[in-house]
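Single chain ahead, by itself, as structure tokens, in the form predicted on its own.
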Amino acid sequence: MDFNSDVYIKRLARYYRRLVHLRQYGVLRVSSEELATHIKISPSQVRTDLSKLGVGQSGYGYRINNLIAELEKLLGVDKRNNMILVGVGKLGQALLTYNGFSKYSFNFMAAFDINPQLQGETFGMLLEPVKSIKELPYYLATHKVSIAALAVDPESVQSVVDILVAGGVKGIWNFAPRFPEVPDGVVIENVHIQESLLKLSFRLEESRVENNLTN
């Protein structure tokens, strides 16, 4: 098995939103068929995914806490994760405004834009008022920044990323519809929204079709 596959680090996002969940109602222990049962997957899947944790099940199932504090390491949750913001359009303000992020450890600390409209507001969770973009490489030189998400257009991209990567930025999140060139050692997971709709809409198109069939 690879372990660094993403369909595995999907797995083990999905695992640690179920532990948490159980967690706040008081679910002390889960067995691999449940957590099986709510992802539809295998148990044995289950057992060979949680193995690299080093937490075997005991009696009746796996310690919930136990389980939750191994995926918080090794998804790099258990620590705090300094996140910026560059576009401040409708899409970035509805990241600066979901309050999700912070309970998984990952903050904005600033965000940038080159609408000067824009600049000097705050939005949602953020600490600070927004940026001009020109400030951006300044701010990278005396702020360590782990995660940079990207929120503009696709004809920008890579020059961001360009100030991003020479700024010291390992971790991008790009929700632009163009996927910028990064060097090795920088992380980018590339977020195609446009994309995923389509593939949506496929999969309704071909549940359909398969009823019609069977109609």
Given for the second form:
Protein chains: 2
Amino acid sequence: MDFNSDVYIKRLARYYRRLVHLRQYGVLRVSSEELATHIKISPSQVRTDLSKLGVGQSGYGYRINNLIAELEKLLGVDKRNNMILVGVGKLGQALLTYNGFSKYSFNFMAAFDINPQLQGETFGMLLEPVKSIKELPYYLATHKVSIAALAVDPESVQSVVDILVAGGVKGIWNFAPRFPEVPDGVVIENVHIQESLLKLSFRLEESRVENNLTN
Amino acid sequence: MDFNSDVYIKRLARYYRRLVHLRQYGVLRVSSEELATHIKISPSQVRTDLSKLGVGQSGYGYRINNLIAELEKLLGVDKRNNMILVGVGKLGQALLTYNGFSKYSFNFMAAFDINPQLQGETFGMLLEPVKSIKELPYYLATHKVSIAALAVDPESVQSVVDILVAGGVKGIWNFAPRFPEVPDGVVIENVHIQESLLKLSFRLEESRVENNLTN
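Form predicted on its own already given; the form predicted together with another copy of the chain follows:
Every component of the complex follows; first up is the chain already shown.
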């Protein structure tokens, strides 16, 4: 995936999120200007992006339902996406109780942890209680899993990924601050929490220099 | 900040993280090839980036200590960065117990929540017990805070940001899925958790199509 398409997907994800939000409030149509203002890009960029989806403007703006349907196909959220979670520490629990995923058809079906004290507990949207990590291979053999979210210790990332890959999981969403190797055909998305903090720090430093502030 | 510099900072953050890791293992020097392999970019890109820092290669590769010192200046992590946290739910607790920040000189000095049941609790690296959100303005008036991490409900983001900005905070690290407005001179970094999931989903869908798999 080249860099531009990564940026393009980001914009599509923002359009999608905004449109879902507007639909919740009963809005039926939206103009490129409205989307552009909210997302802080130019209206012409919005029109270029959306014309690639094959959805045109008619009368006043775009039909929100049509746009959402096309974006869902493209983003792969038009079917229920079964997720599992491995690692049910604080971060894993935060993911389970975060209610922003199910509206995009992503749902946590099961969660696994090595800690016996967590096994049998339930959190947030999770239907089944937390299972032992030992049950993971059997679970993967008997269930269709689209995406596995990883919130384990850095030391365990690679070994857990190896189990997931062996079990046929094609999508890995990694929150641990170590980036595992995956074979071709497996897609991994690393969430760079430390990097985000370093970016913020850099931009603060830059802004301080610009404003001639001393710390 | 233009797009290229954003990508440049990401690479600097990756060099920095890798170098800190190598130093922990007692490594003194590193070649552009080694850094390039780990970060999955070309050695010539590494050399271009690092030459901008004014650190050259001598003998076998770069001196790790010199590189780290220059990167720390640039990334703004050469001084202790006082952070506070607002919102001590599961995600906030995960941030407090995550031990990957202090090695970059970032430390949570205090945490605030609206929930009285959390007030007085301590988590992870946090020295002082969780305070009431009502104490936030007074705290900001009496302490130097570089960065405020936000892990509050989407509905509360803007009002908390307004308190932080009024209290002189210049750096905001937002984990909530709503992106607040900030005045000029305040730097905000939004962590896009939903967007990361949508990106993964898109790339999975793309990979499925390429591999002619049906779901």
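Residue numbers count along the first chain shown, from 1. Keep in mind that what you see is a predicted model, and the values were worked out from it rather than measured. The term rigid core refers to the maximal set of C-alpha atoms that superpose within 1.5 Å between the two forms.
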property: Shift of R203 between these two forms at or above 2 Å (CA, core fit); result: yes
